[in-house]
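The form predicted alone is given below as one chain in C-alpha cells.
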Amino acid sequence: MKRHYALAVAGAVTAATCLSPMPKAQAQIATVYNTSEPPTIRVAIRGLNPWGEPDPRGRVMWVQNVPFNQYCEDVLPNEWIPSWDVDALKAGAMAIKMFAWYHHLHPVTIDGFTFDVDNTTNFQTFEYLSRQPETTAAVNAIRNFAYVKPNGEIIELNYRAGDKDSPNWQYRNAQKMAQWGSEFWAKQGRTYVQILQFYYMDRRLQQYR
C-alpha cells in the first residue's frame, strides 16, 4: 500500500493552503488484528468444457457456500501433489489460505452472481470433497496462523507451477511461490516457514488464535 506523506514547507501559510480541501481518510486496511478469518467462502461453479472439466471461460452456473477450512482442504490436493514433502504441502496450504482470505475481502460480481473465487484456475482449482489425508493434515497444521505483512495486513499469496527440480529464483523476484520450488526446497531440508520466506519477502508468520 502506498503511503502519502505531507511535506512541511518553511515560511508563512498562504490563504490558498488554508482553503485547500482536507484529504480524505484512507479506508482501514484489513489485518489479522481487525479482521476475522471468514467462516465460509463463496465459490462460483463454472460450466464444463468439452472434456468435462471446469472451464475458466465457462458461464457461472451457481455459487456454492463452502466452510472456509473445507475449501482449503478441497483446493490443496488439486494445486499441490499430495505425495510431496510435508513442508511443501504446509507452504502450499498457507498460500491457498491467504489467497482465499484476501479474495473473500474483495468479492466480484459476474453474470449477476457475487462470489469470492471460482472453482477454476482463474483463482484456485477447487473440487468439492476431493481432500486427501496428507493435504488435510497440512491445512490443519497451519490453521491458527497467517502469513501477512509486518503490520498484519492480509494480502494474497500468489503462486505458479515453476520448474521441476529447481529453486525457481525468478518467482522470488516476482513475489510468487513456485509450486515445484516448494518441493525442491523441502527436499533440501527447509521448513515451510523458510520456504515462504524465500518466495515472499517482507512478510511474517502471525498466530491469530
The other form holds:
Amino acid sequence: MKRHYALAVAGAVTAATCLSPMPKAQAQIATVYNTSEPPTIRVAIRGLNPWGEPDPRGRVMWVQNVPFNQYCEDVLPNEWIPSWDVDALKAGAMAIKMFAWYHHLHPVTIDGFTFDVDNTTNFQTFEYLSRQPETTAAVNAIRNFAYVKPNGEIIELNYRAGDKDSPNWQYRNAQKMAQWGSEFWAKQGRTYVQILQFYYMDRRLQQYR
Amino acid sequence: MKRRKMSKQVVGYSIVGAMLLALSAPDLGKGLALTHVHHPAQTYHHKSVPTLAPGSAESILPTEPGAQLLAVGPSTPGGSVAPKPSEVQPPGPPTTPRAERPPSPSPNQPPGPADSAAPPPTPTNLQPLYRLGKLRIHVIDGRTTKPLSGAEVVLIETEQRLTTDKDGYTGWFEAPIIRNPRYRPLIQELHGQLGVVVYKNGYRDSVHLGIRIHDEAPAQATVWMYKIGPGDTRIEPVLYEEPYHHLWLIDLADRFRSKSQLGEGFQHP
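Next up, the form predicted together with its partner chain. The previous block was the form predicted alone.
Below is the whole assembly, all chains and molecules, this chain first.
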C-alpha cells in the first residue's frame, strides 16, 4: 500500500511538473546588435477605393515581398515632399526605415494574410517604383545607420504630418516626429540628427554596417 | 483678408509686366529647377490671391519679387528635349497650344493695322508662363517590370515628344510646373501635376496623369505598359492617375474645418 501511495505521489508530482506553466524565458530584446536589417519586407497591398487609390479600409488583396531598401525608397516620396530640404528628407528616411524595421519584427495577420506593413497610411504610404532621385539619395545617405535606444533596442519611430511653418513642439512631447516640423527645422539649419534628437528623446544614432 | 477680383484686362497687364521683367533679365533662366528658388507654396499660402475669372485661370502667374518665370517652349514634335532655359525667349507671335490658337486670318483678308504692329497681348493669346522643373519618364512592361526601350512619350501639356533608351528612360527634360488653378485661391498645391501619353508598338497606349513635379527637385515617373495579347479584342488606353500627396490633403481638409463641426479634428500627435 505504501508503495502504491509513493507511486501515486510521484506520479502526481510528475504530472504537476509537466502541466504547470514553465517560467517564461524573458523575450530577447531585438537590438541593432543581435538583429540584422531585414533583406525584404512583406507589404500587404490593399484594395483600391473607387477613385483608384489604395484604401486604408480596403481588403488585403495580396502580400508583396519587397527588398527592404527599395521599400524605403518607394515610401519616402509619398510621405515627405521630394523638394524639401535634404536634412528633412534624411530625417524622414530614418523614421521610415526604423518604423519598417520595427514592424518587420512584429508582423500581423489580417484576413488570413501575414505581413509586416500595408501600403496605406495605416502604416506608411507605399507605391511601387515611385522613387525619386532626391529621396533615394536621402535613403542611401543614412543606409548604414539606425536610430535606436541607448541599449541598441529597435523601436518604432512614429511620425505625423504636423503643422506648416512651425517647430511642432507638441509632437516632441508625444515622441513623434512632425513631417512639416522636420522641414521647418531643416530650413533653420538643423542637421537630420539634430531633427531626430529634437523629436525623439533618449535615442542615439548607431552605425550597424 | 479681402480678396480682390481681377478683370481679364488687369490680368493681361500683369502678365505683360511679368514678361517685360523676364526680358530685362537675360540670365533669368540660368540654373533653373535645380537652383534655390523661393517655394511658391510659402508665397501663396500667406498672400491674398485674386479670384480667378473664368477662362483666365491659367494666366494667373506667380508674381512674387524675384520669382523666376519662364515661358514654356513650343511643342517640338520629334525633338528629344525642350529648349534650354537660356534659349527660351518670350514669344514674338503668340505660340499658344495648337488647340487654343486663334484662327489665322484668311489670305484674302486685307491686312489691317494688327499686321503692321504686334497686337497687344491678352490672356487668350499669351503663352502661359510657368516655372520649369526637371522630369524624366521611365517606361516598363507592366507584367515583367522590364524596361521598354523605343517607347514614345508625349508630355500632354507641352506636346514634347521623347523616346526611351535601352534602360527604358527618357533623358532629363524641362517641364512646366503647373498647379491646378482651381485650387490656387484655396490652398497652394505642394507640387505641379503633368500628364503623359506613351506609345509602343505591340502595347496598349498608357495615359499617366497627375505626375508630380517639384520646383526644386528633379522628378521621375514610371509608366506601366501592357502588351496586347491574342485574346484582346477591345483595345483601349490604360489610365493611371497619381493621387494627391496626402500631406496636401490634410492641409486642404484642415483649411475649411470649423470649430462647430470638427469632423476628425485637426492633426494632433
